[in-house]
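Just the one chain here, the form predicted alone, laid out as structure tokens.
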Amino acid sequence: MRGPGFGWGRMFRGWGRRMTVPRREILEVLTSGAKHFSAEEIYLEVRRKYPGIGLTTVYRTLEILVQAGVVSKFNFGDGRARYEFADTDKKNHCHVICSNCGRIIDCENLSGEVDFEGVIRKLSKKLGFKINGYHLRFYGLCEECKNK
């Protein structure tokens, strides 16, 4: 997975662009952790070190990065897109969210414990479809929500 100090600025100006503090500090948020962020919450994450970003800039960077594969956008029926770093070297993604309070959890973590290649398989036979890649989401209750 490419971190800060992948070379942001050329890749950016391979495609026409300059990299700007406001592009570099959502770069940083986004490669910062695990979480789904919301176009709004970078916007306040960039702006706390950064008080000068306006939103239109992080959505606009947003659709830049989603264009050039380095971002995931996902929407997970709750209204609001959800970004992720994209690791460019997975072609399967899975998540689990809470239909409750919207937690998000990868998955990837489970193929050795679920047996998906075993699904893709049936599936590719029955179909006569080449399966190249996967994108799965499933929905229910989180441990705190289903306990309470």
Contents of the next structure:
Protein chains: 2
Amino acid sequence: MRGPGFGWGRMFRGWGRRMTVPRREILEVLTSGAKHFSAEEIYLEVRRKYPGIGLTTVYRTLEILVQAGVVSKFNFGDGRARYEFADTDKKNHCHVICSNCGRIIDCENLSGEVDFEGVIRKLSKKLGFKINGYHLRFYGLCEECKNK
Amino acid sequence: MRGPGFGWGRMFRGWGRRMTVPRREILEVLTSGAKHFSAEEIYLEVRRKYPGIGLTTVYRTLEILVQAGVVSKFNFGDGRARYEFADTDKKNHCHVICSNCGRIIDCENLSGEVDFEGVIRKLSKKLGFKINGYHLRFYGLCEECKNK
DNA sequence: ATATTATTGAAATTGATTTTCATTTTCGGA
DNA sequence: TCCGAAAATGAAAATCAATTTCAATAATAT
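Form predicted together with another copy of the chain structure, per the form predicted alone context:
Below is the whole assembly, all chains and molecules, this chain first.
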């Protein structure tokens, strides 16, 4: 798991980009357990340790990281994008979203019960796509909301 | 399949709402094969037959229909919402999205190869959620884009 | 240490969507 | 059939997440 001290510099320079303090701080937040944070939430979190950061920089950095596949971006329908570190250990986990309060919960990787690879092979052949990823999400009411 | 002539009036009055020409025209477009249309695309299509329609009305009507479960709303990450008629025959079909050009294709209902109900029961029990829906989407390159 | 240039922060701008408000339309009741 | 209450409309105004612009700053190769 990449965390504090990881060679982010090498990663950026590998992309032909520079390592900067804002970028490092953003990655710190992303790898410190932040889940499904909006850009603004990430900004607010980073700002606590690095007050000079700009929201624009957060957006730009996130976009770079998404393009590079280091961060995953989700749209759950509430008007703002959600980001999370694309942790290899948790690759292809799914989400459960409460339709009422908007809470988002990670659930385990379902590869054990669903043959995604098989489905992907079938669809690829049938539709002519080269599929390289998938996303499964469930909607419903969370424990709190369903008891209201 | 609900289409031209269906008793939309009864449906709306059942919700305590009124049947209006704009609402009927929007439903006409939605039930005429329109897939993954944005609000603006629906507006442009409706306008061809009913030039006085307003974009605002399209948004409002779509929201009413989404809340009622008659229309499904998707966010595929391109900044605008997509809508489609929630056809019972096609319930829970999945989507395949081209990461390059943005093309969205319906794929068949995968209930035959994936035990969604079983997964839902397991997650419901484990997370305390009352899950009532799911959405599976695949990302990759479409036939055209992968050959570039 | 210096020069080049990538990157930054914040103001300005954009675009999808929502709110506001005067006007129009719907439809139940007489 | 007509009327009135109020739902619904269309378009201008407003909102908000995100992007662009630009002067200033920071990174880093030499």
